[in-house]
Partner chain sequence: MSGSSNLVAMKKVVQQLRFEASINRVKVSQAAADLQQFCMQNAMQDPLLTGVSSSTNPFRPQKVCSFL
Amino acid sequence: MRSPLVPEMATQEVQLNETLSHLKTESETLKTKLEEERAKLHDVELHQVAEKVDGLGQFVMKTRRTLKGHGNKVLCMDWCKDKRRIVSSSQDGKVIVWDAFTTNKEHAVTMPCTWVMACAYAPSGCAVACGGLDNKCSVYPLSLDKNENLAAKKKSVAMHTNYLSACSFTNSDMQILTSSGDGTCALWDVESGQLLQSFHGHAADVLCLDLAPSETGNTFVSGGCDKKANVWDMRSGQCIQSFETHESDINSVRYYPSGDAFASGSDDATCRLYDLRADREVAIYSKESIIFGVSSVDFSLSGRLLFGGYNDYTINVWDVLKGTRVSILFGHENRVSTLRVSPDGTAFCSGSWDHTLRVWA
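Assuming the form predicted on its own, can you produce the structure of this chain alone?
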């Protein structure tokens, strides 16, 4: 004899599926309505506003230093606030602290895993954080004693359920923000390793994040494999703005120096600029001839230039206002994986799969 529950369950399932598809169509119509409302406010393009602005003259940037020492692809780098030291991480499992001026290596740590995809310098300059395929973010205090064993003082701070893609200290050494392949971002207390806030809203791997530049800034932006760039409120854990105009993974996001906009770089071979107050994309930086993805973006200190590291081994420099390319830099012998402008804006550093880092000025 058949259980009377079977047909009942079947009808319940049908009803559930109907409700789901109904909700899906409803959310799609709401999305379209929002887009239409956004479009109504769209009155003028950035490059039209910038027509009266003087163009940038020819400028020359060269490689001034080459940092050699990694045995494999350089995956991430960050500047120290002292404008001189750099931390870099690599596929060889090593994390190296360099003096960018003398090119000397000041510290080296071998991580328990290869593919150290994320590294960051603490604001005080007294510690570095890193992680990758170990799904963790570890903090190493740095001391003046060159012979000290850093690994012994290692502190595991963050734990994700998939690889760590990016990490950044907040305005103090006490908190760290991480993004991961598990689709989440999280804020951690460094001392206790406690999870302070988690951020759910990406539908796939989160690949990058950047903190708003102001001292009081309690927001950050993240980008991921769902082609979305989300702006988050750190206190509430809520996503407060979301932008979905890229056609592929977003590999890098970076705030404009004023904090009112941010740029993103994607596998769709474009960089884009999003204005937070206008709540929309205001510029696309692309050329027919550029067909390779952008791995990393950063602004000059004034915000007039946007540097992009590309998978075709080049670095393109864009005029943010006019949307034109003002320079193209050659030097790396493999794809450029990471790029950061120094805190005083006098130089920038790029890391590459050719195992080296280069300081340009």
Given for the second form:
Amino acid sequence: MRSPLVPEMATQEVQLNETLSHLKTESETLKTKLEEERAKLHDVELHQVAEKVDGLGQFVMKTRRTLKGHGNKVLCMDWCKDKRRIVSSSQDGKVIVWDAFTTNKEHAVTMPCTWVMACAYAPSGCAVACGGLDNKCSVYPLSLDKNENLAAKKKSVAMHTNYLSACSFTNSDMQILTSSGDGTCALWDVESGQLLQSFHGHAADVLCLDLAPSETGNTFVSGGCDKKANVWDMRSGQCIQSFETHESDINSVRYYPSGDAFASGSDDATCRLYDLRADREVAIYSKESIIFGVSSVDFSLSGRLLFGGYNDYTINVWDVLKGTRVSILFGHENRVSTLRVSPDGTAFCSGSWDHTLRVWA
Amino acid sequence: MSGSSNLVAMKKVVQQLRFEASINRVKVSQAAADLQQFCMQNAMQDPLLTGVSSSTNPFRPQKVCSFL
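The form predicted on its own done, now the form predicted in complex with the partner chain:
Everything in the complex follows now, all chains and molecules, and the chain you saw is the first one.
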């Protein structure tokens, strides 16, 4: 028996397909237009503009402190605003707070999961956040009493449906931004655990994020396995700019100190610089001899130097303006997995799969 | 119906692209000049760039104190 509705449904289906194909055409046209608009303004390369700038001399940077104590790969680290304390997290489930001047361990927490891929220091210095394979981000207030069990005061803040890849407090201890293997980023209220905003747009795991310097307003950048770096408006949840020039996963993103640009590090063995006002990639930091992925990047205080931690155990230091490598640092005995410059720019710290952290200056 | 959810998804993609296509951009020469200027202005305050001496960098080797 034929249903009398079948002809109508068939017409609806045809209309649907027509609209879908119109939209597809429009999307292709818009993508081409986007490329053309970006290309029109591409009148010069960054390194050409920087030709007249003095080259950088020889750099003497050495390991000044080695922090030993993790029982397995160090996956993440962050500096405290006091410029001397560091929090680090490891595959063995431990989160340790160090005094980097003395190399003493001040606090240690054992997480209920292994692979603690993300950790962050609160702006006040009174708490740390961490998470990983537990799909959560938890906040631990740091007690002055060394005998106190930190785990007892733990607060679960973020809940994702896949691993936590990165976390960062915003300007205060009250909000945390997270990124996850579930393809989303999210903003959470620490006290209530409430989800304040979620950010959808990546087509695969989001691996990293960085907040814009506070003077430049409420945005952040994220990088993912979809090879895209997205810039987001924190209040509306909208993706305001998107960059897709890397050839593989983006493991690390970091804002240039002025907030007008950001750098990325990828499994494609390159670091790249994207200018937000020109809306395009403006530099690639690569060498034929560098074939291993970049896990982590950060700028020196003036933005002139870009430090990259690589899977070939080295740290390469790049002249951001000229695009050349100015130094290569050896010392770690396995992949460098995380790297951050200290808040006052006097040193930077690297963490590695060799179980140690090193402070360089 | 998967047809209409494809439609909703495509509409979002097109909306997002329209938004991205409409933003104001500056020339690379201008953007690059600004990046360079920021570097130059802040160069002297960048300890890793200028190589801060031992007396002011807490991480560089200090004279060692010895117990008497």
